[in-house]
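To begin, one chain is listed below as structure tokens, in the form predicted on its own.
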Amino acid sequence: MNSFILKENQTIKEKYFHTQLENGFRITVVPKKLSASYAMVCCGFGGADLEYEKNGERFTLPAGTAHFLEHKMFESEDGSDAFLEFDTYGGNANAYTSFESTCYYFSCTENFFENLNVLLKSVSSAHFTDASVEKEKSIIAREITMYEDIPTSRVARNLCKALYHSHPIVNAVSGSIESISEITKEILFRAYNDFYTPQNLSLCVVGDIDPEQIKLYAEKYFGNRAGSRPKTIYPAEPSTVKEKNITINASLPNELYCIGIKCKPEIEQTLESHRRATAMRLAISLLFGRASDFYCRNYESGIITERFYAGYTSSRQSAYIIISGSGSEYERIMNAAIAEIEHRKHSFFTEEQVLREKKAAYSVSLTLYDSGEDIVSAMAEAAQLDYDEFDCIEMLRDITADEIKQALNSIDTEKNAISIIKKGKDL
């Protein structure tokens, strides 16, 4: 039996235990005395996993399959809902699907192991019938329609459609009403059996819990299973943007915009790729953050509002800068933002500005450890990678101005696009 390894960060006075079962199932336990305990199972299967290869054979899944599967995993063999079991033991359970993963979790103040038993029992087996799948389609279709009617969600999705030609990021994680209509019981079983394998699963627990007991539960439900993660196949994606502008109308008090700049993606998720992404995020914050010259200058002039946001998104084989907000000055903002990027390539920030931004990012990263919910999510997803949150914190301390400048210089402002929702008729 594999024993737990203790990892500590003496600077921030935090620690965790981790181990791996013989079949690759990863376990992380973060010992903290909190008012509640938390547990999360994370599967490296998300909205971007639409085509994959296993044993030399290729398979294609309808968009929204991972999210559909999430909806069905808390359904027991007899058709009962695992949420009712969580309620019995005082557990607050939920799940979510992103482009990269699907996570199932609960929090509780008592009956931790009873709740853990329900969670692991639910994720370690799948039960679908033709009738239950058809019933779920109508539920998910309503959810899709709801998100389509949310302007902030719509404007962001349209930006991805403008930036990307064929990457799965052009699809909503939940898919479309058309794509989910293709999902069958057989497709769900195949997706579950291929992706919910021990090497593609991790369990994280946060609380005053004995790690060895956690391991016993993990072995009970996953110890006898085997299988590795299949290889996701991504379609060839041109470096150019697909469309420069996508504009739609809606009944809104203010117009919305999302400006994007397509960046060179990372092929693999490693510590080095994360370091480059961190340098880019620091560069974007220096350029457009609330302490930046750009923000102060344009906020005072009224061009941007409190809803202004700038950030950098990087996931599997996709990466882009996003600048969003409300108001009708989006063309001026877009031109000003591009001009600011080009200006700073030649007139970089001062040493004092860089240090201030690093300190601010470091302080924000430390707040993660104040929240059991944030810790369990970060650690469960990080278990899928070759680095953890401790590595990320230390990275903020020693990342250099040259690395940030290199990230800034890599931005090709010609690869820009904009998504707009104008005031007009309903969506």
Second form
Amino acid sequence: MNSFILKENQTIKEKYFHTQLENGFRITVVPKKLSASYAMVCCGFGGADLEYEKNGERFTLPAGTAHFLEHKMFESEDGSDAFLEFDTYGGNANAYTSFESTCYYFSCTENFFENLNVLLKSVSSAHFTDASVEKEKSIIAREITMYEDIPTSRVARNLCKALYHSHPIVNAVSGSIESISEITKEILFRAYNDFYTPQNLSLCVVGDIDPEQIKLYAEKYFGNRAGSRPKTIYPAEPSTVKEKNITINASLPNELYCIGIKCKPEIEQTLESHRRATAMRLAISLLFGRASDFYCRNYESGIITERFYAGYTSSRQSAYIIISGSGSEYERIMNAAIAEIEHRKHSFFTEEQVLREKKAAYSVSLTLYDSGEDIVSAMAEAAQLDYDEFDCIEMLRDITADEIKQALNSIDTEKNAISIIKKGKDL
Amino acid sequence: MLAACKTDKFKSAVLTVSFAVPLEKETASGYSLLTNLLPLSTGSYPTMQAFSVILDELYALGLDAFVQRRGELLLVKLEIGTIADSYAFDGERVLYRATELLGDAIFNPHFENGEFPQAKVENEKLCLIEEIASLAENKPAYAMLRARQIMCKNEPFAVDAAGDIELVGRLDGKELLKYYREIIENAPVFITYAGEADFEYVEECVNAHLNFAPRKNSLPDSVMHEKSGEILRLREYMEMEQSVLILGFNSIMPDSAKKRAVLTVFDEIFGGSPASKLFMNVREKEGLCYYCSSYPAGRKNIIFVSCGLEPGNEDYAIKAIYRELNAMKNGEFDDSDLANAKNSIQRSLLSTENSLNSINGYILGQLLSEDSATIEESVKLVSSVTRAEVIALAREITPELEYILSAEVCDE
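Now show the form predicted in complex with its partner chain, given that the preceding structure was the form predicted on its own.
Starting with the chain above, the whole complex follows.
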């Protein structure tokens, strides 16, 4: 197996093989003896890629283009559906789009290479007609309105709109009914040709499968291509929040809130930037996790409920803390959360608390390896980066209290915003 | 009753205690509230923080308690997830300590004057009321609950396991004690484990910390849903962007492993997969919706079809769905559709062993049903399903309910 590099981690007793084709297409194979095998093709093209530069020329895409492409990629040249072909081989296929990437995958218990063939064939060629693009618009419109009907998703999106002036995360990954109405087959072909390039694609397989065989398949479909990833252009984003408060009204049983604090974004996704994000996540768990003073005090006094959540999101050129929940005490919670952050800057957690939080985070990250689906998506998405999941586990062991403190101290609580859905008729 | 599945495929493990009580409107709220209270603290760790801290120290992935509906049974479950012993940094017997904590939560709740503390009860009532009400935020799930309530009016099957807001409001610490005693002293109890530990080790942990008083573990049979013979049409308004259509059908009672196999094959072809008739025709060809799927109600002679639609398209969609059902009745599916459906189900059965939760759920199912088949037997049963059996089952299916949770104000 000379073309593959083997990487192993003794702590979690896992290993994987990695290689890339000459044109930059990356392949990861995680050997696992499960009764099912999994494969995923991941393209570094997502909802945030709206403006880009290629060969000195600038292009703008309507919001929702990456997601629209995802919907159309399983359509074959003759108009037939790849789902049916997967079905013939017992493959269970699906796809998803995030702000950063689009991923296509299947799992199967037999006919692995037949299914792999369908997956690679689908993603390595694009077929659109005016009629099929038009029909897809009505299906996606229903998907968009379905998300509009999920108030937790609406309140979270409004928080992004409050925090950000112009970063593409103010749009939904799927776009809006207006933005997708602008999408044409020409736009889809251009986006496909510009972004589905070997250097922007990776294949990950989990199962008891010979890596060299997988490489042959990858070469067959992607070997004779060339091309790098176009550069996404992010609009200039001020460090301030756009709006302090976005409140909408809706007929709901409970009021919902999302509090955000805008943080300094990472420009590049490197191991170092991931380490800072991990430190910030640990700080947020120490501050607001289930074992924290804040959580227990406010839960026991009925100010927060089971639905309370606190986390940290760091993506390409955007980063923010999110604190969400339901009930009408949002202003009190926002003030208390800000006060807690400021208080802990001066009165940091004990070494024992930090250790415990790291132990809890270690347990959670171990469970990633309990699911073929989770491994395949984490590894396929990480293939685009210069670090991997093993680095992340090791990082949890050696990250220091000082790093967590630094992350905590970097939070500028002035940069807060809140999104609320109040009870009552929409205005 | 203990069942454990030893598997070395996972880095975590799960241990679940499931109590089975009858599903009834009058009592579901009490059991549901109990599952909110029990995982918060114990007699040994009386504050929420002390208990959360000890769970974190033990690499615990959380102690959860929740209720689940299974036919006319309400399962009251307490479950602890941990990492497998071999991944602990310092060679701790994590499972043993985790079982001890689970046992503490069950047998030694935090009581004041022999009762659940009133302040905690009141707080959890508010949380539960909020949780029950929040179902309306998930429109498809809410529409499904309404469809079940309407179609199975006066049957236990219509009861929402989470409870009823009004009945939760009436509960107090004293009342809760009755529910607590019922599970501790009488309710059939099933303990399941999936993870790397040997049966002997699991047994040692369970004997030490989950020692239940002897009791009868017999369970009642599922009750047939009465065929109504006519189609009930109902439209209710909710402020939202798209309508949700739920069609309810009377089907066969899946009371044997063979019948369940035929039903699963029918469902896979009709509306249970992305290669199904509903997905391919109602979504892909007609472009009517983003999702359109069928759901056989577990252990009940009922099938639902759910679909999210642009307001105004409901009648058209109803016709399109009936057309697909008629196609099933007329045998309008190829041998390849049948073969693919069987493959897909068999793959999903064989994949049970790839997820801890699926294994744990599967072994609980084995304990709960007398007629349950092993995975290998189920795979064989699915293989044996014939085209004629699928058509015969389709012909037994009759529409009973057309429920629309409408995004448009309606006159009815």
